[in-house]
Structure formats: structure tokens, C-alpha cells
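Here we start with a single chain on its own, the form predicted alone, put down as C-alpha cells.
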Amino acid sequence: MAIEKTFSIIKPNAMKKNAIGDIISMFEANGLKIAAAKLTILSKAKAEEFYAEHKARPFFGELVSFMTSGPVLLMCLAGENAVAKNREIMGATDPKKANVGTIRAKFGDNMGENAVHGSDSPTSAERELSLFFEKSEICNL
């Protein structure tokens, strides 16, 4: 099977808890490799542009002003099935409905502070990498 990439944000409520290792050992575990990494702060501009489908909800602003509050872990992921895989890993966005062991369930604090993002189909996972990366940053693994 070929070897597909999506894209995964560790937020900065995770950040804070100083889960980074603990998020990636997951990601490694269950057979995704890291392709790309960047750690920042999200711009205002880049996290209205990133979530602009979100734009006429009610909790927009909230989430901008959330994922701009403090350093956040850009990554690519590599693997087979990378998409699903890694939704699979973060489990439910609710952490409360997450199952035990996922990312969120273990990480997240509430639906909008779930401590991960990840790409739901390989066209948004293809979109999301565009904004944050140049194609000559991320390796082929």
C-alpha cells in the first residue's frame, strides 16, 4: 500500500500539559512516521484562514483566539492509511466521548481545547500541508 501523509496540530492546551513526547510516541506506536515539524505561534490571519470553513459558526472566534493563545507543534505525518490512522489515534473531537487511550481522550480538556488536529480526508490533509509547509520541507519517508 502506498504511503499516504496528512497533516496533525498538537494545540496549545497540550502544549501546556508538555505532551508533545507523550502525542508523538503515539503517533510512532501506531505506525505513523514525522515527515515535517514546526513549532510556533499562529498568526490571527493564518488560524482565520486555516479554519475559514468554520467562519459563520458561533465558536470562531473563540477558536482562533484559542489556537493563537500559545505555541502550537505543525506536523505532516507519514504512513499507510495516515489519514484514518490518525484520526483513529486522536479519537472522537469530544474528549469525553473519546475512547479511553486516544490523544484526546488522555489530552484534550473540552470540544473546542482537545489537544489535537487532524486532517479528515486526504484532500483537506493535502490543503491543510500547503498552508504550513513548502513541499521541499516535508521528506519522504
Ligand code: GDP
Given for the second form:
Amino acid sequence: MAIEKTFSIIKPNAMKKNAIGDIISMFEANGLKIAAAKLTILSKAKAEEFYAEHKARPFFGELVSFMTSGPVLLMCLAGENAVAKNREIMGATDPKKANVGTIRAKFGDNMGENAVHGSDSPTSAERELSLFFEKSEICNL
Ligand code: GDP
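Which structure goes with the form predicted in complex with the ligand, now that we have seen the form predicted alone?
Everything in the complex follows now, all chains and molecules, and the chain you saw is the first one.
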């Protein structure tokens, strides 16, 4: 099977918990590799562009404010079936509903502050990766 790429963010609440190492270990233990990484603080404009599909939702302002509240780790994950595999490792959006052992069950606090983002389809992955990485910044592993 071809190697697929997906986009991942370790969100500010998980960064505050010093959980980068634990989260990346979970990706690696499940066969995903880090093909690009960038530690940064998102601007309001970039966070709004990234979450544009949620603009009309009542939680949009809260979401943008949370995502710009501290450092985040932006990553490209690569591996077989990377998009679906990452979603499985992450767990459900609401940490209370996430399966035991998933990232969101371990490090999520609530529906908004749910530790990680992961693209929900190969099309989203392509759009999201291109928002944050130049093609030349992503390694072909
Ligand atoms: P995901 O693909 O599992 O991240 O979920 P969605 O695409 O539905 O939502 C995107 C992000 O918006 C989630 O990861 C949450 O951080 C945030 N979000 C979704 N629903 C809510 C909500 O009801 N309240 C708040 N504050 N944030 C939410």
C-alpha cells in the first residue's frame, strides 16, 4: 500500500502538559513517522483560515482563542493509511467518549481542549498540510 500523509497538531493544552514525547511515541508505536514538524504559536488569522469550515458554529471564537493561546506542534505524519490510523490513535472529538488508550482519552480536557487535531480525509490533509508546510519541508520517508 502507498504511503499516505496526514496533518496533525498537538494543541496548546497538551503542550502545557509536556506531552509531546508521549504523543509522538503513540504515533511511532502505531507505525506512523514524523515527516515534518514545526513548533509555533498560531496567529489569529491562520487559526481562522485553518478552521474556516467552522466559522458559523457557536464555538468558533472560543476555538480560535484556544488554538492561539500558546505553542502548538504542527506535524506531517506519514505511513500506510495515515489519515484513518491517526484518527484511530486520536480517539473521538469529545475526550469523554474517546476509547481508552487514545490520545484524547489520555490528554484531552473537554470537547474544545481535546489535545490533538488530525485531518479527517486525504483531501483535508492536502489542504491543511499546504497551509502550514512548503512541499520542500516535507520529507519523503
Ligand atoms: P475533530 O475532527 O475530531 O477535531 O472534530 P470537528 O472537526 O468536529 O471539530 C474541530 C474542533 O473544533 C474540535 O477538535 C474541537 O477542538 C472544536 N470543537 C468541536 N465541537 C466543539 C464544541 O462544542 N465546543 C468547543 N469549544 N469546541 C468544539
